[in-house]
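Shown here is one chain on its own, the form predicted on its own, set out as structure tokens.
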Amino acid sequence: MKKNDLYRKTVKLSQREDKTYSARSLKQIIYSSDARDFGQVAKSIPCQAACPAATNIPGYIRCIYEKRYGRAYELNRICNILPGVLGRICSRPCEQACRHGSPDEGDSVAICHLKRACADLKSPMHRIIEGFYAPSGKSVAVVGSGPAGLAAAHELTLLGHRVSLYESEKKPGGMLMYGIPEFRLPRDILMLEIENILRLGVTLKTGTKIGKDISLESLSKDHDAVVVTAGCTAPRSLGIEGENLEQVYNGLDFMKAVNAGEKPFVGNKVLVIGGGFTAVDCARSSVRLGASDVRITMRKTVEYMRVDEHEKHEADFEGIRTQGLVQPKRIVSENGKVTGMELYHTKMEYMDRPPWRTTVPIENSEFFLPADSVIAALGQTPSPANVSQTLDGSDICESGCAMEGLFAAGDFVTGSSDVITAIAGGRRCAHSVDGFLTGKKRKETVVRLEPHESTDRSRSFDFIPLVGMNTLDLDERMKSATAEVESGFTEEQAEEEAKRCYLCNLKYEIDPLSCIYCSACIDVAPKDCIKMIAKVEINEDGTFGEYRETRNWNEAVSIAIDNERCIRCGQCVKVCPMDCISVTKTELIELDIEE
């Protein structure tokens, strides 16, 4: 094929032969590079475009209804590896700008919930198909087995490339496995999960430490290249006075403890300084270690938390109190033991630049809050000097490093953020390791674009309220640390709940040169989707801007479907007595380069 800025190819697939009759019928099928369609796929579809690893998510939740759990849960592993993970932990930035979000369309779909259906109602004969590149006579070693980590290995082994993986610890998993509570993510199925990946050959090598049992120089000669996936394990410090006393945790370091099975001493009366899934983490933690009095103390307001609202529902749920605009000054002992910390509160104040607002304490405003322990949880930043003394972190990047054969990838590049990033993160790398080791770009992303039926989405389905997760009762999780609080859905709750997909990757769009301007389309829309156009603006990069619409008549070039408002219910296509408007289903693939 021949590499053009903008390309079109075109496929024809037959179809199969029905039961009742035998037809064979020509489809065509369009793979796109233009930008008018990644910009349409970026706007029209918010969920995907918000998930770092732009997964298909429409497609599976459409799925999902159809009860093609098996299919879901591959649409799913195509981009994010962890289906059954992802859809216990994930931050969920997908619900965030889900459009049934919206101030006049009620709650967002339970996108992560549908996620960890897919996983928990496929067949257990269900089976994984991989696609593999032929051989390449190259081998990748990777620093790292967490989430980007498990990524790397799991791309670059599909590309043909002999993996090894190291791992510090005693077990795979990285945060996963150490930094998140076995009642929110079972081990059973993060062991699962994983083991999918080291099945298809890469071989893995724990209680490793790269740096310390083996030099990175020494992993580099031994491999054609080294992506290192360390991920942050240095965490921050509070800078006050009793920070060093025995009973205080640092987030990290307390989470590893509970995981290992041990039970570090809480009391009856916590404080957790924090605002992230680790500080809830470690809050809830500490309840089922035994304390009363849990309470959660941040900068800022509660609504700045860099946790869902789930998450904040399940520690109030918990008995766990949060206290917002407060910062710590400094943790009072007696004999040696805590009793407690002395606090200011805060107040917001608006900067010029990022975040745009900070806190500051307030003269005079100090208090006091009785505890038996500290746990702070203020999240943890690369040390790329425990890896190696060469590296400063100055010259790591997903595209390569000072090192020639040296690429890193997830939390060890950007910081702390969250699962899904840090997997997407290690997916573009392998990309650029498979593209230093073979000279080529073997893969590029592109629009597929299929001629679709008009839905059977029914209307009422815009009217059916949220599907609740099933959840332990609150005595029920204290009986055992490590119970799951969450249930999962059924099979009649998750199709329930996928009914209210808008399913947002239905494009329908109106033939000008057949329609003849009746309005029947206009005047069945039960949303206000269809509109006479006057003018279509057109970005600096090529795709479609905003609609400028008309009342007149004498003004109007074109009716066109506002893909952002459409709710795919079909009745456009129904009314149109010219059959002018038809149905495409767009997605975003990886496309293979030929030569």
Second form
Amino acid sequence: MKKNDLYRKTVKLSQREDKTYSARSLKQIIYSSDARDFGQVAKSIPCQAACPAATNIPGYIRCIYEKRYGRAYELNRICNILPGVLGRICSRPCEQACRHGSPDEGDSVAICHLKRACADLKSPMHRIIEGFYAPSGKSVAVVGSGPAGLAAAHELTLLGHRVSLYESEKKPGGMLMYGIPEFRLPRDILMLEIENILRLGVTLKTGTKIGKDISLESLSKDHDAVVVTAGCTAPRSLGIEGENLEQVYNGLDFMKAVNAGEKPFVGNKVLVIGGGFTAVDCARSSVRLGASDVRITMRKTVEYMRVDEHEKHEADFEGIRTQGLVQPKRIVSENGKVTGMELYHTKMEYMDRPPWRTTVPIENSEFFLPADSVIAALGQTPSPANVSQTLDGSDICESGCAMEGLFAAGDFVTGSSDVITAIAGGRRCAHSVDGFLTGKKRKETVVRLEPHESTDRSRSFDFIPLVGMNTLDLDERMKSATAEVESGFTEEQAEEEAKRCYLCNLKYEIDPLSCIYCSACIDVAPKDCIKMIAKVEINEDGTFGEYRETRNWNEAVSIAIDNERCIRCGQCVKVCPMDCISVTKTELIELDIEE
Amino acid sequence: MATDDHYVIIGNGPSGNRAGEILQANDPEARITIISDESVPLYYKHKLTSFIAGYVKEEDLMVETGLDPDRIRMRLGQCVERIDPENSRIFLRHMEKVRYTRLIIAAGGRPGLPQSMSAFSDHLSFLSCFRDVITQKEPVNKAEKFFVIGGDLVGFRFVKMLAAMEKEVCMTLCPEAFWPFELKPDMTAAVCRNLEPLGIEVLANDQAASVAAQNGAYNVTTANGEARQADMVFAFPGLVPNISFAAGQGIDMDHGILVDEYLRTNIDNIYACGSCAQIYNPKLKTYATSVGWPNAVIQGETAALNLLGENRVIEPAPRKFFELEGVRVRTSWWEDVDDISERKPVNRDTHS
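For comparison with the form predicted on its own, please write out the form predicted together with the partner chain.
Zooming out: every chain and molecule, the one shown earlier first.
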């Protein structure tokens, strides 16, 4: 086929005019389990590699650009059953890894906001796609309906098992329902996505506390397997004088009260201790309860806060101050009422293990901050003994605990983490349970390689600035404590932001047998992404290592495209006189293992 | 004998320039480079408002330094994107990588606009650097009605200059948001007392709540419900350390780059000084940011000497007094850190 014929054909298929086309591609779809392909995907698609659930991020962003919001939503649901929820509250490890945020490249793509966009913009009548296996006749109890429990229940149901989901609180959702404020996560969105799981046939039993209403042992007898996803519920204590005063709260209890519609006393001046999402949620909730002076304090520096930049921005916007390098010494009171807190200044110091930096209080550096209330948001730890006295915490594992048929997942295993990590853990655990119940491995992850004729990006996309999220004005936020602050992208905004994605799932390759070494591609490359290669190292795990570059023609074995630097502008494809540059779409997918 | 040393200084304010002078004088063999996003050499910031009004010529803005152009390579108008301490490299925005053997960060400050004003920041004008002044000089001379969000001492100079130019001026003054110190009631009263006879309307204890563009002008509303129209809206929010290029690379930073009393960061060959640094003060037992040109100069000097192998503890410059509309305000980088540093890390060019 001549290049012009190909061009006409693809234009007809896509009806878009802003694409460029390669003339040479793979001829068929390949499913690969070669370590080199896994290595290439991991290195070239950093957002997906950073996502604990390995979400196909470039895939769903491209669907948004094509206005296929339902497909984008379903691509998310393959690994993450709560896209509308995560599109609002994810901790966004993907955005930190996004190549658009590297030096010289500008700002990371707003991946999380785009995730929300596909949930918001899909048709209300959108068809949910689920791939059911035949019923297995086995039953599984899942303890805890937080993100890990929901993910495990969903996956186990699809795998054909009968699932009962036990929840100690009145409503399902765990931390999502009780720990996160409504102004960040509207409850109708949460319930809609939970309902999508429950209506697959999961039996929800709320108000049932395992370890109190039913013993773990009896649950084990009634089911073929039990998955404990009881989360982290035991708050870390301050361990200082005054922490039992009435106006001193732990962060989770405070948020539970706020989310139940209560109005705990905060007064005018509030000191929040901690640097994570709960601390910021408590601080922002305090502002909505009427506090005029809210300050978040933390031992390390502001840079070490375990929240993303958006949350820092919103807290700052709402007038919340942050003070790093301080540590509480005691909470001061008069007549049983909090009047403030005495703190130490701290210093950063080196430690000989990760995370390498720690803080130490400075002797005789005490100072006083006035306060009407104090909220200690230091995080929580798992409490296995509350589930069963036989659990001591040391044998809790996703792939199976000491007690036969007992599994665990989420924060209950890892300690406090984030929602997407918990969902990934729940899903992994479900497959371990399935292996235990059926004696089989039913799915395997492979790399799907598909010929891709279009380069899909225009160079002009590289100059689109980051699209900011629409948010409520300060006045509107304060009028209703539950009003959602972020209002989402419009279709136009979503399309603009989607264009910014580098589509790192497209692999560009030069065919060394056709290449005539004219170096035209090198000349037009806007980045240092096409290189003369003397050798490619192979890592111990079989993946490709570093390219050894050369400037000496005698040493060059090929000209290669470095897909870690490539921005998929398509310039090289356009200029190649030999049509020897191909584009391949690479995806991590799960395939059924045939019997 | 020539050495392989390449000392790089980021920033060409008083601190960076002084560091350059010291390095040049004390290590005749080393290569020295100053990189700055400012496109002009060192200038007197406090004279910028007079320059707008035409009272001062451009050449009078410039500071004569002892930098030898044959010894020090000035790379002006070049923006540092990132530091890579592991490989001792600096990434510039135009994709160049610059290697260093030792580095002094003296990047100064940038306007510290509160997030609450970010919604209308596109409508605000600033006078924080030479580039701003060149851009704003002509529009300021043409405009008649000004709304000024007062937040620092340059703002006072600016409104007085506008009054002298017979412009119509309205200014907000929010004591809690003033920089680098919170205004006490007597200071606020003194400011009003002295500015109002000049024809300047002062909205004390108030802040801009919204700024909307309409037909080439702006409608401003305040938190107390006042509404004004203006041809230009200026904000003077003080400065915060300009350190974003150093974030996430293993250099300890809080609101500024953390250094010990020797101005050393936690990375062996990197020092920081001037208003981008948060310096450990053994007397206060905490980290503090600094105020004033004299402090910046002495810190630049100390950082450079320590980089060359000395072991000098930074000392505060002689205390500096501001004349704030009849009230004498004392500022020194050793003081009031808990009150102000966390919200608006302090820096101010106070040369006078």
